[in-house]
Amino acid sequence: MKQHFSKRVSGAKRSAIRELLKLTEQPDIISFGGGLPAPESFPHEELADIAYKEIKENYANVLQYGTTEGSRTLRDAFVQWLAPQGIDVKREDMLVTTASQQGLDLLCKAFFDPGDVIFCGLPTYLGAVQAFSLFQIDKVGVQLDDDGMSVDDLEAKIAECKAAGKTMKGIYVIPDFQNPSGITLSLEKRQRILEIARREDLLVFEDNPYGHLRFAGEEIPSMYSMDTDKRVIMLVTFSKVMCAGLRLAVMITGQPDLMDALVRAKQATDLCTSKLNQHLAARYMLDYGLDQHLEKIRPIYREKREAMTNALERYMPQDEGIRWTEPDGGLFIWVWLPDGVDSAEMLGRAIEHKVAYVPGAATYVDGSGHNTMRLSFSSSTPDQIDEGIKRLADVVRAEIAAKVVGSL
């Protein structure tokens, strides 16, 4: 039945991510593969009261069609969130999606044509790569520096793409904690970055799952709140500050024009969001306090970070050339093997040692970073993860060791 596949749909991957969960459900494997949330910091009880209550009391409003841009309720409630950290926003200016892969989805129904260029980090979220390859969008990849995206390699970039005719229309960046390898852009990049999207007139895209899950160092203004002419949309989901089964999000733009662009395409795709869930989110903000819950469930990441950092220092490899990242945010930690260690071929070992990460290939869009691995700490017990970093520091060193042998 292939021949009935658009062209579109045919050159689609599975997510690596998606398919590594199916194998480690197993109970005995210790898994730093998903990036999931720690349970324990989901507010299930009192989301449990609000339910009741809204589907007791408010059954016709929240079970009912709600409007494509979204529950005003989750929206205000959204503005006051929002204005003590110096994002001026208006109600008008949210889009509610049905999490934030849905609003990627959505940029690139609305801006993007097949060839056209986006420029994104080099490694990048793969829910991103995995929707810009499906709407056929040129991908660019950009070096990742200690503190973000280089914004050296950034212009040789636009400088290649304008040298071939392309046809150059964004910038996809994860400044805080990014997805996968931990690093912060910082607010000196942030700056520049916004000069170049402002000189070469592009859009940027600000995907901000883990800005609010700082648990160290000082904060840095998200690029929404520094740009002055309004070119940056940004993405702010639930799945990380509550809890991930909500599938909310929120897109932010203050351009009329493009926001309406936003709605026509999500009007296309699902009509609207859960109302019901919109309402339960909007309530638990309104009547308990979104800040509040992040002061309770920051120190759980904090304290799994260090579990994970102090693991690696502890068991893997010594005088290898083995370095990670060590974040202050956010869920994951980034880790570079050897040269000529394939952390795609080394994962089905690893497999059978009963621990699991994610290979970092599949996270760069030039087809490089094969010595690379994404390690997610935050579903995972301290003790857990000690465990499990212990017997992949085994795996590691039975790898290099087997390199070392089969070059001789």
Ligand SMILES: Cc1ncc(COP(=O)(O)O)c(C=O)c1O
Second form
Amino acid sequence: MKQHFSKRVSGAKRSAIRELLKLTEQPDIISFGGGLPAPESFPHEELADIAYKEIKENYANVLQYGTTEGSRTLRDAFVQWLAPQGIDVKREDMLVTTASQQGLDLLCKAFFDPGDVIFCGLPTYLGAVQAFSLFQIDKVGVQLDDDGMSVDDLEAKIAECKAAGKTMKGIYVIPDFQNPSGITLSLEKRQRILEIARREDLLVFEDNPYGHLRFAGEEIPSMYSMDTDKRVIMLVTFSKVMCAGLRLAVMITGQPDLMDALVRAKQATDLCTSKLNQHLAARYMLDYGLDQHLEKIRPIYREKREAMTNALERYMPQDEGIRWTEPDGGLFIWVWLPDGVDSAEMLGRAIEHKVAYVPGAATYVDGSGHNTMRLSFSSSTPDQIDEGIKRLADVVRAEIAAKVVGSL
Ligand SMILES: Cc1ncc(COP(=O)(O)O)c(C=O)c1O
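So the form predicted on its own is up there; where is the form predicted in complex with this ligand?
Below, the chain from earlier opens the complete complex, with every other chain and molecule after it.
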């Protein structure tokens, strides 16, 4: 039946890692694989009360179709929430999407033709890679330093694309506690990337699911708030700050014509995002406050992150060039293993030892990164984290020993 497939789907790969990680759903496996938010961070009691009331008393509205742009109540609540963060937007600058994954799909639909170039980090978010691939976008990887995307490498890649006559459209950045690496883009680099985008007339897609989950260190302004010529489109999802199951996010642009293209793309995709879900989120923001909620949930992640870095320190081999990030927020720690260790090959052995992670290579659009892995600390308890890292360290130690023996 493959003759019926579109070229676009034929070229899109099912994520091999997601398939492998299905194995990790067995209860005795400690999985650092999934990037799921901690369930104890969900405001379930409050949402249950709001849902009962909204469906009972406001059913004609919330069980109806809504506008493509999204509920006014939700967008207004969002405007109020963002203002103290220095993000000055109007309701009309916002499009409610069926979470940020749809936002990525809409960006591709609205702004890219097959073969157009997007610049993205090495590594970058796997779901974005999948969306870009489905639209046959040319993904050009840019090196990540400890303070985010390398500006020098971005310049070099732009020069290469120009020499090859490619059409460059945009830069995709996850500025705070990036998925998968946990790396944060410095203020200076945010500024430099905006300058480059202006010079080359590129759009900047600022995808920021984790910035509000900062539990230490100084906040850095969003690129959207620093942008003077409205070329940044920002995606802010509810998935990590409230809950993932409502499937809600807001996409923000100060350019009415960009918004118009996005609205047209969304109309053909799903007409509108669930109105009920939008109202649940809006009422939660208005009646309980998202900032109060964030104050409660940040310590949950801080404790887990500390448990993981402490365990890495305690158990991982120290003298093999292994290193990891220590993010001040978000859900992920990134580990570099010694050269020659392939984390995808090692995953099967880790699963035998009842521990799992995401091998890094799939998040490198240039095919590198085989010696890297992503560890998510969000959905395990501190005790499970300690035990899981202990098991993982044993697997890594055995892997290194096998490589050394193999090379003799
Ligand atoms: C960087 C990034 N963008 C987008 C998403 C998609 O999130 P959602 O569709 O739940 O908003 C994720 C999810 O993990 C992510 O890490």
